[in-house]
Amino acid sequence: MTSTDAPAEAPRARVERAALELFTSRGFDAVPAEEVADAAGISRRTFFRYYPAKADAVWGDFAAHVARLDGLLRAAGPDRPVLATICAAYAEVNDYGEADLPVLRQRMRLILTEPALQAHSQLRYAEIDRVVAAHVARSSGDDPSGLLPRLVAASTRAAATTAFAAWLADDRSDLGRQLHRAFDELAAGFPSLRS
């Protein structure tokens, strides 16, 4: 197969490239979403027909993320433990291929820690707690924004931020095993910290 005959890459998929690598290059407040536009080939107007904010680049299509999330929990079986649905559904959603990583690496970094991004960063968790939520809910009777509901989403959202973060932080460790390591210490009350 020549060059010629490779399909060409979709315009969202080109957005997010250059958008990953302009923030990632020249930081996220230094590059307008113009450059990103014109990097990747598309006018102004094209980008915001894409992407609402200059930050939904970084997170891609993540409303497609909490649909599957959503649609694992709804599937899973009323006689399998609450936190352990919720627990195999995050893991589900984040098993990307060894081609994928690299790019999720990058787009992790940015979310994690580019400043500028948080508050937007605050806006999507709220998506994946409201998810979250309305399982336990489902499964307890409660009301979405009862404690437990609540403290629940908030609880495994902040595992899987940090296994995303202790993968980050070391190049050689597996974002599988982080992430079950995450929920295994959630889920039983830290272990770890008992003598």
Second form
Number of protein chains: 2
Amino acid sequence: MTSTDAPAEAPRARVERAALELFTSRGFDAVPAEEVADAAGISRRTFFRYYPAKADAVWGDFAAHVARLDGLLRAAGPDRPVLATICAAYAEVNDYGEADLPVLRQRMRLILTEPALQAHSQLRYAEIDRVVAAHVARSSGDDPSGLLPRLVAASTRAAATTAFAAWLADDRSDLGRQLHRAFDELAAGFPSLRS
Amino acid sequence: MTSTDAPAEAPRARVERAALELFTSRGFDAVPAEEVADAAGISRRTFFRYYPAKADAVWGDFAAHVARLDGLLRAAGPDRPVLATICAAYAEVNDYGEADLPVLRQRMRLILTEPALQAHSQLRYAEIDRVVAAHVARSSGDDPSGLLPRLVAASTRAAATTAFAAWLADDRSDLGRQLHRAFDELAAGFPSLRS
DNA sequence: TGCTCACTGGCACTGGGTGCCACTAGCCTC
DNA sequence: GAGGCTAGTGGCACCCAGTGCCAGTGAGCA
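Next up, the form predicted in complex with the DNA in place of the form predicted on its own?
In what comes next, the whole complex appears, and the chain from above leads the way.
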């Protein structure tokens, strides 16, 4: 239909923009999926074909995110220090350009504060944990479902989300720096507690 | 109405038994809340007055659980080694008698495997994290919402859930032992990775 | 022109969760 | 004992998330 008009932003991008905007201003629970769909110019039915759950509209293309993390971990190989590798991978995957930071902040603020999104996030985190645990298993020779791989995956992920929370709480802080602070504490057994 | 019959199990206990049974045999999503309510002899409406969400029927009296954890942490005082205190508190709160272990297994298996319950669990974990972070803050003099208290809370909780998963995976293992294994790794910066 | 195929939207249905109201049972007061 | 207050319960109706089914529709292709 339109021809020489604006580049006609892709439908998914429109949905995600609308979702972030509406959820931020009025709260996740207060905005029905239909309203997001309307704002993006698609039907409710199509919305749920794009995203299996309303919450997924906030996460963008998360599968690609996980795949990128997996790629970085595999590329690092099993012989480098495990925690440092995981930290670097987390940092690189979340190394956004200055221009994208406001959207990232908006997204993470929603995920970390809206209860429904907080709950849903556990399902996304499980995908990350699978990938990280697999890396640890490759490095240590363990079974990926053993205690150590699971533990390292779960606690590094805890470090990452904590770093995100700290980053959000301080407008002027740098995400990469918070990630490194958290990972350093974790890797050294929380030296700051031994004051 | 009934008089000298069976002690007439309390309604909540009936609900929780029915929920565990039905969810275990047919899956959380496949059993409507109404069916659980019927099995417990109450109405759907009353079910949702007892439990704000269907998932809460699986958790029993979780607020008491958290309160107990909080009490143990406060009782330990801020000067004992933080991680050891948290580990001991987790172990004690989850120190069930032999007779209660099957129910605990059933409950935890549901929570750790059913996606909807897995998601919901994040909200319960957040309550635990608040309490643990507060303890760390008392010990370290930090702000409870600072990086270190949050980090310790999140990663010890990760250790605890990982220990639960390992315990579930091995019928013969002991929960307390798994908890200590996980906390020991965490506290020492994952020495097993330095093979 | 006709066919296929992928995408879309509408419709109807299940089920979670909630507000509202009516009913009942205790319990307190006079 | 009568009237009233309160807490707990159940029924009803509603909103909304998510899904199966079917009917377009339009692009590509023979």
